[in-house]
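Here you get one chain, nothing else, as C-alpha cells; it is the form predicted alone.
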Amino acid sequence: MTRAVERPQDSVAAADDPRLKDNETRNAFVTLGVLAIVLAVLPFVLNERFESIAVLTLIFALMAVAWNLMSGFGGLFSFGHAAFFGIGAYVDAYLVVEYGISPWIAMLLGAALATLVGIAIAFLCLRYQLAGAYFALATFAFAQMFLLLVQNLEFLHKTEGFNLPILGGESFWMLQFRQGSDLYIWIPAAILVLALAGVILYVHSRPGQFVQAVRDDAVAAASLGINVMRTKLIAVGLSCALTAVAGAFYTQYYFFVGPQQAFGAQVSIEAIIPAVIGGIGTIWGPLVGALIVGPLAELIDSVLRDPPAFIGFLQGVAGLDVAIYAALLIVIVLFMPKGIYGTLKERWRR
C-alpha cells in the first residue's frame, strides 16, 4: 500500500473546507487567548531582575514569528533578517533623536521602509531565480551591505550609533517609562499577541494556503492559477514589517542602537534559532523556541560576566553563546527534526 502524498492543490482545497478551517482557527484563537492572559499577569509574578529576561524573550519571539512567516510558511530561507531588524531600529533612533518624533510613528515608518526593502530584495532574488542556499546567501549579503553602509554614514553616527534621550518623566507617546514599569512587558506582549493573531488569520486564509502550496510545489501551484511571485512577496512583506517593529522596540527599551546591535549576523541568528528549535512552519513553534532561547541567552551572559571558579576561564569569552546555540540546534535537528513543538504535535496526532 502506498502512502498518499499531499499535493499543493490539497493545501488550497483545505481553505475551501469551512468546517476544518473554522475549527482550527477557533482552537488557535482559544490558545492565543490563554497566552494573552498569561502575558497580562506576567509582570505581577516577576521581579525587576527578571524583567529584562522577559522583554528579551518577547523580542526573540516577535523576531522568530516574523522570520517564520517568510521562511517557514513561505519557504524562502532568510539568513539576513538583521537587515530588516536594523532598518526598524535605526529609523526609530534617527527620527526620535534628530526630530523628536514619537516612537510609535517611527515604528510604523520603519516597518514600511523595511517592507519596501524586503520586497525589493526578494523580487530581485526571485526574478533571477535564486533559491535555497543561494537565496539565503543573498539575504545575508544584503544584511552585511547595510552593516557596512551604516558604519560609514556620518548622519547615522557611523560606528558610534545612537543614544536615545531620556525624558524626565514617563510618556506613553514617547514610549518611555520608569525602570521596572509593567508597560515594558505589556507593550511587546500586546504586539506579539497581535502578530500571532495576524499569523493565525493569514495561515488559515486563502493567501496563506496559497503561499504554503507554493512552498510545497511552485510549479504545481502555478498550474492551478496561483500567482507565485505575488504570493511569495506578500509573505516577505509581512515578515519584514514585523521584524522592523521588533527592532524599533529593541531600540526604545535599551535606549541605544549601534551597527552591530542592529545589523550584525548575531541578530539574524537570534531570529532563526527560536523558530528552528520550536518548529518551522508552525504557528506556535517560534514562541516555544523563544521561551528556551531567551532565558538561555541571559543565563549565558550572566555566566560570562561572573563565572564560577571551576569555569573561570570562560569569563569574557566571545562567541560562547553562538557555540551553545549551535550545539542545541544540532541536538534538535538530530532528535527532533521538526522542532520541539512540531515533533510533539506530530506525535500527539498519531
Contents of the next structure:
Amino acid sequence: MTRAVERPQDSVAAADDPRLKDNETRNAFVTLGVLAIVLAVLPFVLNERFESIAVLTLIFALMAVAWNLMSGFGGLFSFGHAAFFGIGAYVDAYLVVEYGISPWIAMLLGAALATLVGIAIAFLCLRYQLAGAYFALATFAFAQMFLLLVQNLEFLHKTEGFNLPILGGESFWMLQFRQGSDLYIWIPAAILVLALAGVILYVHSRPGQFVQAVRDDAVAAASLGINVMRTKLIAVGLSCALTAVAGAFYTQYYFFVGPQQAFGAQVSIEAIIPAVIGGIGTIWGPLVGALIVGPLAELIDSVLRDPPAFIGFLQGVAGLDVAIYAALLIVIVLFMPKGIYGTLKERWRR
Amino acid sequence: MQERTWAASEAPDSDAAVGGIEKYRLPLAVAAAVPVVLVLIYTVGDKDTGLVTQSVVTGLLLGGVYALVSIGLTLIFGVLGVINFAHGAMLSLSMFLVFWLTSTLGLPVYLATVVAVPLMLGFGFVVQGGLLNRLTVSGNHEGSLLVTLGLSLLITNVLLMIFGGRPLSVPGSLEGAWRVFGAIASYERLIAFGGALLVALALTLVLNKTSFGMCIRAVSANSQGAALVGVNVGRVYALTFGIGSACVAVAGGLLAPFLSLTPTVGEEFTILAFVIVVLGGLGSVVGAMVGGIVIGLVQTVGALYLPGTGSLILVFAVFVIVLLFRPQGIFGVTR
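Could you output the structure for the form predicted in complex with its partner chain, given that the previous block was the form predicted alone?
Starting with the chain above, the whole complex follows.
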C-alpha cells in the first residue's frame, strides 16, 4: 500500500514526504488522459472499414475491464459474465422495442438489474463457501440458466431475439446514428475512459484496497476488521454493472440481440480472454489484451485472403484466428501468469 | 467408491464409526425417488403411457451416453481437481479421429474406437504431463481451467480448419432397433449404454484392485503423503488424465454412429458432464453412472411437460442446488 492514508493529525513534514505521495494514481490518470486523446482522434485517422473492428475491440475492452474488477482484483473467478452482459443487452432491447424508452435509461436500468442479480448470485455462492473452481462452475451454471430461460420465454421472443426499430434520422437520445458515424466509436470510447477512471479510483480507494487484501488473505483481512462479504460484493456489483453497459451498447450497435449473442458461453469467454492475455489484476492489462484479441480476427482474415506462399494451404480456412488466440492464451497462462502487461511492468521496475 | 471412501480405506474406523446407513441415506433416497416419480407420472401424470415409456427408454439410453462422457471427467476432476473444460472438445476430437480412421483406413467404427483409445490416452498423458502438471501441483485451479479452456478452443478450431463446419457422419454403422414395451431403442444407443457400463466396471476394477489404482487413490486422498511414500505424483496425474481421455475416446467411438459430427458436437456434453459429475460426487464412478441416468431421465421425461430446451432449465436448477447445498454430490460424504 504505497498510498498516503488520510490522517489529519499527521505532521506537515510527514505529509510532505515524497514517499507518501500518491504518484501511482496521478500517473494512471495521466496515462488515461493520453488514452482519451488517442481514442478521441481515432475516428479521424481510422479508415471507415475498420470502424466495426474498433467498436468490437472497445466492447471487448469494456467486458474485460469489468471482468477484471471482480475476478482480477476481487479474486472471484467468474465464468458466467455472459449472464450480466445478456441482462444488459436484453433489458435494453426489451425496453427500447416494447416501450420506446431511451437506450441511455435502459442502459442504466440494465446495469442496476445486472448488479442486483450479480450480487444475489455472488452472495449465494459466498454464503455457501463456493470458492475457486466451484465458484467458476456455479457462475457458469447461472449463465446457462439465463440462456435457457430466455430461449423459452415468450415475452423475450424465445430464440428469435429482438430487432431494434430503425429510426429515420440520427438521434443522440435514442443512440442511433448513420452507419459509420464517428459517434459509434466515441460513445464506447467515452464509456471505457470513464470506466477506467472509475477502476483507477476504486483500486486506490478503501473498498478497492480492502478487496485486494481479502483476495490475498481473507482470514488476515477479516481479522483486521474488514467486512469480507461486503467488500467482495462491492467488486461484484461494479463488475456486473459495467458488463451490462457493454451489453446494452452491443445491442444498440448491432440493432439485434439473440440468446446466443447475449448469454452464450462464448460471451463469458470473450470477457475472460483479453483480461488474462493482458494481465489479471492490473489496471491496463484488460485493455492491452483487448487491443490484441479484438483486431486479431480481422488481421488474420486479411492475411489469409491473399496469403504468402509458405502458408498458402491456409487460404479460405475458418477458425485460424480463434486457434491462434487459444494458443496464445495457453502460452500466457503457462509462461506469463501475470499477462503481457503485468510481465512487462515487472521487467520495467527491475 | 469415491474420494472420501478411498480415504476411509486408509483409516477404516473413522468413517464407519460415523454411521453405516447414515452415509448411504441420500444415495438410497435418490435411487428410490426416481422410480416413485416415474410411477407418479404414469398414474397421475396425465400423459399417454406409450409416450412416457418411450421417453423413459430414450432417457435411460441418453443417460448412459451422458454417463459415458462423465466417467472420464469425474476421474480427472476428482483426482486432479482440474476443471477440464476441454472435455467436450476432446470428445469431438475422438469422434473425428474415429471418423478419419473409418473413412480413410476403412476400419469398422467399433474397431476404429479400439484404435482411438490408446491414441487419446497418449494425448491426455501429453496434455497433463506437458501443460497442466505444473499448475496442478501448485494448486492453481484457475490456471488449469484457463489452459483447458484454451485447449478446448484450440481443438475445436483446428478440427474446423481440417474438416470444415459441415456435418459429417460415420459410415457403415449398425442399423436397426430393439422394441421393448412398445418403445424403440436403437442398437447403436444400446451398445453405447452397454459400453458405459463396461467402462464404469473396468474403471472401478482398475481403481480398486490394481496397485496403480491404489496410487491414484492415494494421490487423490493426499498427494503429499503419496509423494512421501514414493509415488511419482506427476506421472500419476498424467496417467489419470490419460485414462480420463481414454474414456472420452470410448465415448466418442460409441457416440459417433448416431450423432452428426461437427467440431462443436462435444460442447453441449461439457456442460452436462459437469452437472453430472458434481451431482454424482467428485471422482465417483458410480455417481457418474447414476447422475448420468438421472439427468438423462430428467431431460427426456421433463420434456413431456416443458417442451424444447425447457427441461434443461430443470437440470441446471438441480445443479445449482446441489452445488450450493451439497457440493460433495449425492455419492459424496461430508468432508
